[in-house]
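Take a look at this one chain, the form predicted on its own, written out in structure tokens.
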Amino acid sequence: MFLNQKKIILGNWKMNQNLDQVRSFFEELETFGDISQGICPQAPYLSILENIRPKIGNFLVGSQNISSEASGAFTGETSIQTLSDFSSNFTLVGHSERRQLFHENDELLIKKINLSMEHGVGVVFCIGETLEQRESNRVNEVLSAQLTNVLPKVQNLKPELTCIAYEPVWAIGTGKTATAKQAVEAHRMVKSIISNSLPAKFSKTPILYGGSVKPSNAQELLENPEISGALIGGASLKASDFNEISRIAANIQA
């Protein structure tokens, strides 16, 4: 799924988009064969996307979250089986909003990834530092802890189902964006951490950048080979913006 050497452009809609907006988005969506594209809608719309998403192998549908439990009395959660029923390709795990607002810890994230791997569902594992951590020169320390406290402890972690999204917390939804230099440096850190903590077969794990990616800065970010693609928030709500970022990625890929 992820080890295809193509740029990957994913949209995280968070708690946005009503049914009419979902349908309008896909009516206006443009697809590009040279890259992989995907959308993470709100959970109730997963079944809708199964029917209206582009019928091409490199368009992905993902969940914003899954339960750490396979089934049971967990009101309001989304099970891994539900994702499988709706042909969802992947799920986000470890997004900073889940860590901060819902207090998800490493043990919980390990359980979520274990379930995903068992069911053949891909994982986009999100990591990133706060502004205070960056300003105190702790970026490498923070990223290393977030990665090594989780991924090496996952049973049967599969390279083809594993993707990393580096999202500096201070740039998510703030309008601030890491400079290309800052993003590349962080991606190189992540690549080094992966090489030192996981088997060699993970050396080509894609590393996406997330944090106020938009058409005006996509070229500067995505043209760097260290950046495998983007996990987009606000700019993925408009098909025109998502199309433009995808077009930029496809032109770079070509």
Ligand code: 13P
Contents of the next structure:
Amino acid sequence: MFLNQKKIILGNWKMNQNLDQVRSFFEELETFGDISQGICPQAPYLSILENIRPKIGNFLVGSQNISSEASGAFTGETSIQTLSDFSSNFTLVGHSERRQLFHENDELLIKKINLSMEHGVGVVFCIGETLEQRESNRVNEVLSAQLTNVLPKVQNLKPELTCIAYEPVWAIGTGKTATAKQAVEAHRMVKSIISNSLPAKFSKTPILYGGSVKPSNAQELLENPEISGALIGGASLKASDFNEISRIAANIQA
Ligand code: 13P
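The form predicted on its own done, now the form predicted in complex with the ligand:
Time for the whole complex; same chain goes first.
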């Protein structure tokens, strides 16, 4: 799913979009053969996306979260089995909002990725430093800990189901994007951490950038070969912006 070397443009809708907005987004959505695209809606909408998602091209449907448990007495949680019943191709794991607001730790993230691998569901594993960590020159240390405390400990991690999203916390929802230079530097760090901690078959793991990606900065970010695609929050809510970013990625790819 993730190893086809095409740029990957994913939207994380977070807790946004009502039913009418979901439907009109998919009416306006444009697909591009040269790239992969995908959307992570709120969980209940996964069931309707099964019918209205584009059936052609490389269009992925993702979940924003999964339970770390397979089933049982976990009120309010959604199981990986339920999500894969509704054709979820992948799930986000470790998003900074989950880490910060819901106190998700490495142990929990390992359990979530284990379950995803067992069910053949892809994982977009999100990592990124805070502003304070960046300003104290700890980016490499933080990314290294976030990656090596989790990925090498997953049983049966599969390269074709693994994708990383570098999302600096200070750039999420702030309108402050990492410069292309900052993003490329961080992506190189991630690549080198992966090559030192995972088997060689992970050398082509795509690394997406996330954090205030919008049509006006997509070109300068995506034109770098180190940046395999984008994980977009706010700008993925409007089909016109998502289409524009996708078009930019497709033109770079072509
Ligand atoms: P924004 O694009 O709104 O900054 O959000 C990024 C993000 O968190 C995607 O997962």
